[in-house]
Amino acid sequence: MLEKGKISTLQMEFMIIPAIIATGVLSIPSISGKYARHDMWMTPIVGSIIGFITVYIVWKLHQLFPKLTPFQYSEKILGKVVGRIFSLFLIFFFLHDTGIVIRQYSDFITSNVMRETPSVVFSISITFVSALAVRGGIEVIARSAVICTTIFLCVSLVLLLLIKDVEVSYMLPILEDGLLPVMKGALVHTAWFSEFFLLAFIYPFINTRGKGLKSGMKASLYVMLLLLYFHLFVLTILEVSAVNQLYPVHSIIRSISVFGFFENFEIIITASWVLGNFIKVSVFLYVANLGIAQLFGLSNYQITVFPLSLLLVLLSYWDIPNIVGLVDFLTKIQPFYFILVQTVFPLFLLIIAFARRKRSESR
């Protein structure tokens, strides 16, 4: 086995939460609010259904192939040739996805924090630090995640300082236009919730068997509650005007003032968000490198980490010319693209695997 490290289910949860939510927490409320308006707070609840379904599918596949990743068991399910083609497609998918994450990160820092610094500086820096973590293995990523995710979650409590400014009336009228706008807004969330497919690459390295499903479901619930938390504050502070802002969570945090003295909390939030994105990029980069090593039979995955990291920096600027194009991709393409690859395709793998097993048992 290329990866000899083992992690606990708790460490897995600390890894997967920022791997799902890090990029979405700032931009999702604005995008989902364009469709759901006053009902935007319902969208993460509906969207989380895909997360729970994906976790269940991934867990059933893991039970069938407990020591293998999707790169390995796809060959057993689909055959060697088709399985390798599918694995290669997955590698390109994760590379593309990681490039999008890096681009979101660098564009946010450039447009809101350090406007005079070229975005490529931030792209290179986060990719390099993540590459160092990936070279250390899954245990290093997991231990880093425990620290970074704890800071990320604790700092999120800063929003509670805005309770005095909350206007519950902004949530009314409820379901003014029915459920359809909520469903459209929830579709945006499904792209992020489908990323629980990442668990398929972590389950083989958990040191406690039998608890992966429960931990995966808990992680999906935590992500839903976090997104609900941020959506409620954005809606009750900015109302529907939140849809006109690219990063509404950042906007409401900038308005926090305690006794007219403690201000600029957005600096703390930005720092914690950087830590969350570090974990997200590390997890995606780890999966891509593991896939390349398993597909091509390399002795270890560390040798491809830095070359692949350089490719990711280039890829992050390849198909997304500007922030407008990025938002358009996140809204119109990403939900369908991500659900297809990370939920529908694994479901097909599970159905085929069960069918082949049933056929072999009947002989």
The other form holds:
Amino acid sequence: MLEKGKISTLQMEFMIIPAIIATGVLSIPSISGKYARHDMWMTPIVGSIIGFITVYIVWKLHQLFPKLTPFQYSEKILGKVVGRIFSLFLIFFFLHDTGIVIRQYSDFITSNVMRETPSVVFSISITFVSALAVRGGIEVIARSAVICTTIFLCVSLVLLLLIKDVEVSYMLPILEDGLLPVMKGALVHTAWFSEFFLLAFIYPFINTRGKGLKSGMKASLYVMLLLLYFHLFVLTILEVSAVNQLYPVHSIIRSISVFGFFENFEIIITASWVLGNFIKVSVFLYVANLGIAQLFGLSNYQITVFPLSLLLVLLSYWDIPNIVGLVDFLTKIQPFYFILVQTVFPLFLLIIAFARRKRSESR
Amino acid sequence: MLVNWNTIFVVQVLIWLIVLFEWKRLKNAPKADKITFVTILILSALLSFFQLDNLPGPMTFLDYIFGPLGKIME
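The form predicted together with its partner chain, contrasted with the form predicted on its own above:
Entire complex below, previous chain first.
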């Protein structure tokens, strides 16, 4: 057993919530608003269906193979060769995904906060900090997640200061163009919600058995509510012009002014988003790292953390010329790609595993 | 293709720092650990020789596969 640490279900929720919304809150509202326009507040509700389905699939797989991660049980389900190829693909998927996350984060910081600093400074610093957390193991990530997520969520309450500027009539007319635009907007969300597949790598290390499904569903619900909260404020303050901003949530927080005295809240929220991204990158890096250790039969997983983080920094620049290309990827390719890998593939694994179990029982 | 010497230099420095940092652990590690460690570092060294921003890679590949599906979103 490579990982000896155990975490509780509450810590798992604290880990998985920023692992979904940390980058989601940056870019989803402007992309989903482009399609759903006045109805963009509905998109997280529709999109979260994929989240619940993914959690259920992952939980069923966990029940079939408790104490094993997908890298290990894919070998048992698909056979040695195909299973190993699938694991290798999953590792590359998570590495590439982490690269995209780091790129989104460093682009956000360089375009909004520190405009003169080269973005590589931010990518190297966030991967270095995450690498230190990953070297400590899952318990260290979980404990830092409890602190960071609490700050992340508390600071999100700053949005409530905007409540006097809220214009509810911006939400009208409801369903102006029918359901299709809402569905398209929701498809953008599903890419993020399908990341609940990460739970499959955390479930084996939970100390109480049998509670994982409930807390996974709860986490999915919380993510949905948080995204709904951000979307409602973005829609009711910026209306449809939110789609012209790359980071609409950041823009509306910049407009907060209490008595003309308390201003510049975007500094606090940016700091809290850095914490959220730290957890997100740590969880992703941990999963990729654990995968490499389990696939190649390493004696411990600490040794590959730093080389992998160096590779990640390079991957975050590979084939992404600029932020426009990245947003284009997030809009058109990511939804299909992520759902295929993180929801459809596990579903196939589950079906094959059930079929194999049935066959061995009937013999 | 233009080679960016700054990137290569920074990546080389980082690679040797990592090797130096892990040296103690690496000396007593089994063979599989050493091979994986070195392979990942060589991969990153290789990547540093290209102009990564415009080098065709995973994004181009995914665009090729999912491009037709992406038209739904237009």
